[in-house]
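Below sits a lone chain in structure tokens, taken as the form predicted on its own.
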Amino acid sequence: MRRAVLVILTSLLLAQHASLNAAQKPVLKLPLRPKSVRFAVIGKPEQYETAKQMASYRDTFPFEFVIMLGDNIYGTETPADFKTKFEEPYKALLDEGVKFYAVLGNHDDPNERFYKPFNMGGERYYSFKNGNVQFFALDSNYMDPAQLDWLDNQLPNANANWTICFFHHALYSHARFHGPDADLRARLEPLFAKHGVNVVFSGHDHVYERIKPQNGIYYFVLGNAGQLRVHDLRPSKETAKGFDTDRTFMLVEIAGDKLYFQTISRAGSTVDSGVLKKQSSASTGAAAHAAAAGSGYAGMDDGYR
């Protein structure tokens, strides 16, 4: 009898071990295409959890590189602080070469730029290339003329399937603390029609929030890798999808024509996910007038903050 309830409790105990294990085993949405480009993307990013929950991601879907949104290092920015707010939460990744690519939040010293585990090169602005995806990495704290030159004359050479802008102010948000940037939409939006650009990613507002396309641009917003403001969004029309009470990151595959993404909390649930097709070059010329029409880029010489 002693030894059946041991049986019994045995298998009773390796069942709910197994059901943990199931559990807590990630669940990618991705489809994880033949040489398909690969890659996270996190806002204000010093959270050893979510940290953790990225790097038990990558032992399935095995991301080359992570893009950083911004208010990269939060507070005080001591040699001491690098390390326990980036290279500390972040060794399993970084040990493994996968690469960061920062940008300038508005909590962020310039000097990070020569921060080498960043690389942004020593510069505020930038761009590289991954496959058939160019990025652009830029300086919303100060969108000056001399970096809006840059990007217009990049932009038409970036000579990949898919062009990516990422930087920390949102061009559209529904956040209540900060909300959208409507004087760097004016600015930026209509050399992003212009010239094709496909997607945006932008910090700054700590929530998560996918927009409806606009001007045929896809946006999204993710400023809670780290730093959380829980029922803080407020969602509206153009809002497709938003989460606003736990911390997540994302994850990208670009196939071809269509970019797939997950949006994952710090719990490891899927919070969002879908993909994108590619824009016809007709909607993002269509796209450029209408973001063009009132938008007083041409007479706008001065620094942007």
Given for the second form:
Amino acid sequence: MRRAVLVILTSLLLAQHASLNAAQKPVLKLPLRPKSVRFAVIGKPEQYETAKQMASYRDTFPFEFVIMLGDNIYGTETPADFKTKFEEPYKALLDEGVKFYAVLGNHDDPNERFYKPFNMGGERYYSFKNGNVQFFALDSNYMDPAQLDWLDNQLPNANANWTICFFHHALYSHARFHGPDADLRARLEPLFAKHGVNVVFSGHDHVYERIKPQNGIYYFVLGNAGQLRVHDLRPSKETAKGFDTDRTFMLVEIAGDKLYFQTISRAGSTVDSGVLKKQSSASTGAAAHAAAAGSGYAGMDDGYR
Amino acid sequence: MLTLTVCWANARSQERGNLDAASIDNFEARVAEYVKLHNTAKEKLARLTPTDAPSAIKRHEHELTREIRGMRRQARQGDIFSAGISAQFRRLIGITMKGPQAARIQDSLQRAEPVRMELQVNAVYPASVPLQSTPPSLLLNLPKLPPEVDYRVVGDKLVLRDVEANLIVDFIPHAIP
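We have the form predicted on its own; now please give the form predicted in complex with its partner chain.
Complete assembly follows, chain above in first position.
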């Protein structure tokens, strides 16, 4: 009798394990174009399961680097915390030579900029280029005139097809806990629009949200890779897609004038995906908004639904 | 670029107009004196460059803090933000926060994860407490600082913080209306 119960329990466990594995098997929705720029996006990273899922996806989507949207070492920040909150969870990726580019969040010691694995070069704000994409990593905690001046000077020098800015505080967000920073938006968005910034990634709110294009710019909020505020999102008409019931990370692929993205939960399911067309220099404001409102990825044919 | 430069030049002249020139000069001289002290303390230490070892970063921060504290044993609240300078800053912040940007700045302060805590000059800003972001419109209207120090908001106080040592250099109580 006991043996029979044991056999049934073992079978059930094996079946559950198999179904879990099946659920976690990466289902890639990105086209893997030759010579494309491939990267991942995380906010508040210290989460083993999310990191494991990222490593698992990297087998099918070999991304070269990860951008980190701040609160990189959340809570206490002793040397041991760098190990348990970053080096250990992301060991598999670090060992494979994946580079991480961080920005400072309000929970970060600004001296994190000297931590080599964050690739900040000792600076609060910096820029780097990969393929035909120029990235600007900003310090939204302290957007002083010197930084605004630097950005205004550097953006026109971005000799790339795509310009992407990333920083911690969101210019648009419909999460209840923090929400958007209107003053930051008033200072940054005119510069973004003036210099043709294409995409902006932010964290801070512990949710995922894709915003419909604002003034011709695509905005994403992703602050829930390691911390989550369940049901914190209050979607509005500006929300293209929101998700606040699990942790997520994003995979991004840029090829030519298309940006493909896939947002994946800790459990491995795709919660959002799509393709964004690079804005033409003439497409601003309402035109871009109308063109991409409610867009979703239509598969591999590069079209909008 | 030109527009922004003109805008900042205006802000600077507006700042000069709103904060009397003598107070600005006095404040800048006090900050320059502090930065000199900061650099003297830093010269005693090995230069911090990007490293794989977080312990080296923390050690540098602690050693710099210890050096600066040692050189400023008698530091008191008001050493840099004297009563006169504080009054001028309160007036300047009051004007900024009553202007057309007022609602935006207040909104920004509320959404930045506001913190409240007791402050002490020469104390380390606690690692467990988030660093509240400072609204950019407020920064545009305050006297410019060298990169060694920054302005931070804690409750209704305006803090002058040593960036690399993470040290509270001075603060103005009841600065934010």
